[in-house]
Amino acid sequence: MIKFLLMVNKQGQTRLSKYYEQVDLGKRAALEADMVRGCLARRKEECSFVEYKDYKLVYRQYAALFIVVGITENENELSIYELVHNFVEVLDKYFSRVIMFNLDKVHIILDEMIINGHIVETNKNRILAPLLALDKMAES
């Protein structure tokens, strides 16, 4: 199961997060301080898969953005790497460039994706169908 994601800049600035479980709002930026120093202090020869504490995380580097996924021990760790990357693709098929994002659609994209730290849905197509449909309501 997935307790959490979250997108962090090299100088370790949570940009999103999204949690799947209850974490008190005062130990969230502890946690997310230590776990994401921890994943900027490895090098890239290192593998993306660290435990810490009672979960596994997974992560990827894209330019100067890290996406941090928090699991639990029995969740298939390539799986999740996968679905990161599924889920930068998505990102970069509806904003052309991922580094200028509206938040709020990135919620709308995750929340089409995984519900409840589940994942429900990876087709590009069927992901951003709720987007697209918004965008054209908007327009006319």
The other form holds:
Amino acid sequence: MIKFLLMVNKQGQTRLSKYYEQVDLGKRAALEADMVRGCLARRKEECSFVEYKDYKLVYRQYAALFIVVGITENENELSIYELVHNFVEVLDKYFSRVIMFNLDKVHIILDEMIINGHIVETNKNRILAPLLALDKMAES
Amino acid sequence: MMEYFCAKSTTSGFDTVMTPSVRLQEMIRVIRSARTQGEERGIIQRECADIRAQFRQGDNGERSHSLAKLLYVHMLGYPAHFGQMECVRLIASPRYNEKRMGYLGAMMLLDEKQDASLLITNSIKNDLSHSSQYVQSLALCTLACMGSAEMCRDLASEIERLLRASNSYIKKKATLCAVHIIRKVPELAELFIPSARSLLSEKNHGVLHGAVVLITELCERNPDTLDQFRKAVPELVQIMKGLVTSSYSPEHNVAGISDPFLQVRILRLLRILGHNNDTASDAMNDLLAQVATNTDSSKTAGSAVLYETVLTIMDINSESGLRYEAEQERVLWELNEAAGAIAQHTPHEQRDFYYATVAGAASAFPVMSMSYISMTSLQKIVQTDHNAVQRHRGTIVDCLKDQDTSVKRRALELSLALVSAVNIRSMMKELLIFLSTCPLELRSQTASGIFNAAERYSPSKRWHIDTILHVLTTAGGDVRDETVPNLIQLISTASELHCYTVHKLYRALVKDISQQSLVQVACWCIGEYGDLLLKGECEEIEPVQVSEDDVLEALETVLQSHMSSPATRGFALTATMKLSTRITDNVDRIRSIVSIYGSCIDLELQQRAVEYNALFKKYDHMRAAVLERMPVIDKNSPGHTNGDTSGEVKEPDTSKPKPVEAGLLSEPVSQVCDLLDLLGGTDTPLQPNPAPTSTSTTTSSADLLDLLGGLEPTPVPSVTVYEKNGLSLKMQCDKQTETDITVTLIASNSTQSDITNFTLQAAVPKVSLKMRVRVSYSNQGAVHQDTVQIDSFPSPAWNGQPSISPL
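Got the form predicted on its own; could you also share the form predicted in complex with the partner chain?
To see the whole picture, the full complex is given below, headed by that same chain.
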């Protein structure tokens, strides 16, 4: 099960966070900073999986952006690794410019892909269909 | 794809368009331009005030923008609870855009503990039957994210209805909603069983994925349900076969693998269904072999499937699983090959390769991910098939040398699991090299792993001692507290190695006094076996002439070093004192060292020094006897642990413990332990047979070390087991585990006169936890002898009385 997904920049600042289990707001900032520090400290040739407290972290770097996913012990980290890429490809397909100013749309995409910590859809067209439908209506 | 557009989405909900949230972008820019934390806080405070004002104004078309801003502020870690009611209001809005923002806010700001979450139950209920699938989807997603038990109860039948809907967009989300409901309210599970089963005939992958997750959840919760779903194994196998054998389908293709996400999920469910069940296991055997053979593991997606397959093969019914030994071997081999193949690319080539495949994304592919994964699966296999893994030892040992901590950690766990009596020497060589180079966070795990392995499989005592010393030299700061007493015990029993050990430790001490545990053991040995060190004859080690001054110099360095902990100084001071009977010329130097510490600022050390000083002055005639060599510490005797059953107080004869008679364990005797009492300030003339005066605490010899180390056992209530003629025996149990119990007996005399010829014998049978204590003493001319049996012991966890019966 996926516990959370974070998008952070190289400076370790959170750009987007989505939690699938309740984590106290007061603890989030420290938790995020600590995990991201751990991931950032790793060299490029090291593997993408780190054990952190009760979680396994799967992270991938895309230019200046890091995506960090916290998963439970029994989750298949390799498939999550692929999922992250899938997510980024969807973002890449939809957004032509800076995505960080369109956080709510990133949330729509994420909610189409993951619900309650489980994958719900990985097909790019189906993920984007609702968003495109909304855009179309906005134009007309 | 058209099915998503055919919903009546143009009606009702979509009257407002999604305008880009310009003001949100503006705010993000301003916040990002802040140069200090304080400045950021200031900006956010102003924005929050503005947002609050907007919320108060009510419906002016700006509310969703304000909430979007608040969600950003929330993500930065600032309080945003004042937006909760606004979420409730927006969810009820007829405008889709507002509703969407309201639901997003609810997912982020509300949790089930808040009253506000109750207020949205009705909105969710209405929206679940909305004419637009997108509105329905929002409600489903929110319920699956934060629905409280109460909400789940109210809405479960709605969700069950949606599972049977015709729209797969809704169905796939409803399945995961059902998973959430079952987690919140387990007794609702039954409700979803029939529809879950029928969902397996769906074609849509999203729905199938959800259905498999739902069935997994149902099966993990209830063994009866698990049984029921075993009948679905053929269906699952069929779906899986379809995925593995299907020709290229662009819809779900990931790196040449058809929907690896769904495959992984099905494999996991098969694992649960096949576990401990022959029929189910047999039904999936062929499929598993097929997946293992046909899956190309050169890309991550394939490895993900293969990894899950290995786990499933390992976990399903062992008897049929055995037929797969060859298959497992092959899979393992492939995983290792994959690891090797990827490792052969330089990281740079790697990145170029993947850069080309994913346009615009500089993906740094992890070289060692594969070996990390193969480590994990190998480790699972260790539990079942030791021999198969032994053959892969080379790879595993190579992984110990890997640069990556995650890989190293896995390799370490696996290496430790692989150590056996056969390979202990070669494995230990690798582990010791690993210890000296491994990251700090793995050190203590490595050290204790090495200790355990050495204790279980050491080929000889000498090897065992050498190994531990090696660990202490390289990682003395990262070992557990019990290492020192354990090693001391080991050394003391290896009497033929005393000379060798003390020489070796002395050299280590001269080289480095920063590793506290090493220094403590070295000091102890020098104190005990100093005479052997000075003799300079050692067969097994190149003899080095060590002078008395050299040794004292070394101990003094430890005493004075700022690196030494108080416990270490205690060891060093006692060692110095002990040397006073083992050397001939430099006793005066020892006397002056001891007297210096008589005014030491450390209380424990000062007290010890004052006692030793007194031993030099008042009780010099006893010094030799008091400082005798410690008796061999028998590990199995309770005396090995702290403060145990008191020894008998009798003549100073401390050379060897008495042989254990059948069923009767006589305690090692030492009067070193009585040092405290002897020097406790009574002026009673000392006699060879010292009588315990007013309060006599008898402790076993092992306590001396503990007292010096300041590690006194935590006090627990004591129980009187004997009270007669003014003599009372109190017993307290400090530690009780399944195999060990630590008992302290305190004897005290409440009469005016002295009790003489006091002896106390304790017998413990090997089979059960009982103790028989015989006490004999003379009081005012009369000789008394009594025996009591203690059938059960009080423990800190157990507050009852011990059962005691006089015999």
